[in-house]
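Have a look below at one chain only, the form predicted on its own, in structure tokens format.
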Amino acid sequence: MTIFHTEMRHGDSGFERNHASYQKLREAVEAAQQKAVLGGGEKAAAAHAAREKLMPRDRINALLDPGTPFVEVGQLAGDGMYDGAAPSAGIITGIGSVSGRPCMVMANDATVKGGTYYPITIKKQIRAQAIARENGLPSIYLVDSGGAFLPLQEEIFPDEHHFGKIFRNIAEMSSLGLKQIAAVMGSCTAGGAYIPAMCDETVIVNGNGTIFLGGPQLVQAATGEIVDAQTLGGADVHTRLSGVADHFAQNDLHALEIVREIVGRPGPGTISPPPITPRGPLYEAEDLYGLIPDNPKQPIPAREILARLMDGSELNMYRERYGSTLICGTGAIGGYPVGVLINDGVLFSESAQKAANFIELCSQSDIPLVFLHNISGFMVGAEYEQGGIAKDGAKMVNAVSTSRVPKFSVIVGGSYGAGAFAMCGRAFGPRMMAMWPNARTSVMGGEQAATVLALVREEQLARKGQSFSGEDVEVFKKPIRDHYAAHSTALHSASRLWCDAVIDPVDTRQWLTLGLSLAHGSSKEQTRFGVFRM
């Protein structure tokens, strides 16, 4: 094993400058998180409470085992979208322990537009279901929703990954033996009614819970019949007459007690302890604030990150002297074996070949993979193209794509272009993916994009016999730089669910340990690689 020893020195001017700069990034993320937690605001919360309904986060707290954490997925989804109308996408999703079992909990927030579904709401719930399926988790739906947000219906209803995907997922996960449980604690209207109707077991709260395909207004418009919501689809109707719901609850707390009893019945699904005795790193994670340069153009010290992430600060290095711009090795995080890949420079052919071989070895031994991104991309230029870097990069992408061991991604710096793909970006199915507050991702850096487009523009004008002065170039490039700067941040990515969370660097070990513990108890899949171009 290689033991990583720090070269960091507290009190250095660079360390203090970096530390102060990083606190500003953390504050921006914390402000966005606080806004997400507030939901629809005080007025909507007061109206919600007046109906004797618990707030959605209070419902989750009452459902979970006391003193256990709730790891939220997609908390910042919707941030800055729809003119700020959908904080946290109007739905709270995350993993928590219920009756001793890890579960995926999905709770509509009726203080946000009555819990209606925006496009980002659907994307978030489908993402939560995907995590539940991959990790073999029961799903609990705390339903309080007015259904689809009708002005955006064409972005919600008809397509493959729109509203219907939620119902299909419920059916498929139930067929896999993963419990699907709904507690209807408010409205459940139109297509949304299929969530409780398709679950294995459904609880409904008397007085507040309603389930109907068409609400009273639609019934009156379509048939002329005048009927109130409880007569149409309340708890008494659905537990005594229709059989749509299975359990009658007097209030929110009673409903949550019933859900806990259902989850707690004998069966598989408990977390197994780590196979190796966990050991902390040799160095404090808080040091990372001063180690991450305030100038994103400066390199992030990969070995310093590993010294504060790995158990015992140890890694069994793979081909340490070959392809050294990508560090690969096996070790443990929280007592769970892992294979780690972390960038320490641009990707060359040698580092891509090394990564493909390393992924093969981990797949053969069922070792989960952790990708720590800080990558500008693959090396470019005539020499490298002629040397076959596209072919070698494809080997790495092939290995990442087809390996069936659990994969986790954390963007600790930049993640750009094909380098983001090779390091198991969102499109390549990491079980969970996070970004640090300083992290950025885009097809390329803003300066590179501005320069490329400026060169294209210069060629176009030259063909017309027109000039493109240095001043013209700067005027042309500035809005492109600004656009990339605004749209490549961790907050922007999290708002669109390009990652599952923005995590503080000091929480990285805990976040990964949770994911690894869930993966450790899930079913194993056999890896079959495709054709590698040699």
Ligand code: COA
Contents of the next structure:
Amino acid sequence: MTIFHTEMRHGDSGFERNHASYQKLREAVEAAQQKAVLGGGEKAAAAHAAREKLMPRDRINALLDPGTPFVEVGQLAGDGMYDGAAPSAGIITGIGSVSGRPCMVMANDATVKGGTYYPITIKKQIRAQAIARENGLPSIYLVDSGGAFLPLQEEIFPDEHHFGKIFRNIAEMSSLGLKQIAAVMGSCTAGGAYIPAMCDETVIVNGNGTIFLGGPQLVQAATGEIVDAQTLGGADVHTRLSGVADHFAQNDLHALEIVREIVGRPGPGTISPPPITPRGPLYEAEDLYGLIPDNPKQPIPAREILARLMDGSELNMYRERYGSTLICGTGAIGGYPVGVLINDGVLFSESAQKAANFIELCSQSDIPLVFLHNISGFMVGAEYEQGGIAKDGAKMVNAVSTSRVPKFSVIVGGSYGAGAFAMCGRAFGPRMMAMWPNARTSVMGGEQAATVLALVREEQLARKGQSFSGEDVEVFKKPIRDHYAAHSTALHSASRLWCDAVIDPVDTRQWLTLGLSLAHGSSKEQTRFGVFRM
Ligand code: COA
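Given the form predicted on its own, corresponding form predicted in complex with the named molecule:
What follows is the whole complex; the chain from before opens it.
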């Protein structure tokens, strides 16, 4: 067992400079988070409250077990998109404890354009459902939504991962025995009506809750019938006449109490305690602020991260002396066994082969994998191509893709190109994925992309007998570099849901422990690897 001891010295000028610079990154994330939780703003909130409706975050607080945390998924989704019209994508999603059971809670925010679904809203709800499904969590839908955001219908309605997928997920999760519960606390129109209609059990709030395929305006336009919203689809109609809902609630709090009763009925799904006694690391996580270089070109010390992440700062190192640009080993986080892979340099053939073997071993022993990305990519150059680095990288990507143990990814530095794939990037199905505020991801670095494109341009112009040099090259490269710089940040990634959260480095253990505890209680899957190119 290796115990990681720190080489850090408080008071070093580098440490202090890094620390100060990291606070600015944290402040930028906090500012975005504060904006997200405000929802549609004061005016919309006042109109909402005037209808005697609780704000969506207050609904969630009243639903959860008192004093327990709510871990948000995709809080920053929609940040800076649609001219800022969809803070938090107009829906709040996250994991919290209800009647002692971890649940996925999805609450429309009607203060954001009537709770209508933008493309990013759909993506966020589908992501929340995927987390619920993989971890065997009941889903609770607190519905208050005008359905599709009509001006963008072609980006939310017709395709595979559009609106219909939400309803299909409800049916499929119900068929897997995962409870699907809706509380209709406001509007629930058109396609949106299928959320409560398809759930296992549905509560509707008298006065504010409505469920209908076509609202009063549409009915009048279609048939000439003039009818008010409550007569068309209010709580009395649906619990007494139509049977679309099961429980009549007097108000929001009553509805949430009924949901808690439904979740609390006997059945599986409580969190099981960690199998090993949890131990804290030997060093303070706060040190990480001063250890992450303010210059992204400088390496992030992988061992210092492990010293502040692992239980007891310990790792049972796998092939420590081989392929050493990737550290692999088994240990525990919060008392849950894990296999950890963290970059400590570029990926070579040896490191990729070692990783593939390590993933095989963890899969055989049902040990979840934690990937800590800080990777510029695989080594390039004739020597490495001739040595078959593409096939060795493919072995690692293959193992990552097909291993069925729960996987988690945290981008602690950069995550670029095929290195991002091999380290279990978004496309490779990590159960949860986070980025630190300093993290970046893109197909390659901005400077490299600008240089590649400049060389391509130079060759094109040379074929026409024209030259391309000096200032022209710089004028060509700058916008590419700037674009990459702006679009590879953690905030940008979170707004597009390329990750589930931007987490502060000091919260990494807690965040991973939650994911590992949920995975520990969910059913195990058998791994069947494909063909590895030798
Ligand atoms: N698509 C796009 N924008 C919509 C919308 C929709 N389906 N429904 C509402 N909005 C917008 C409104 O234009 C308004 O925008 P603004 O703030 O820029 O003026 C905002 O959302 C709030 O709507 P408003 O009607 O003022 O709020 P409300 O709380 O009184 O009512 C609804 C909210 C959702 C109940 C009501 O707007 C409604 O019934 N909308 C139509 C729903 C519908 O038929 N959807 C069909 C989807 S397939």
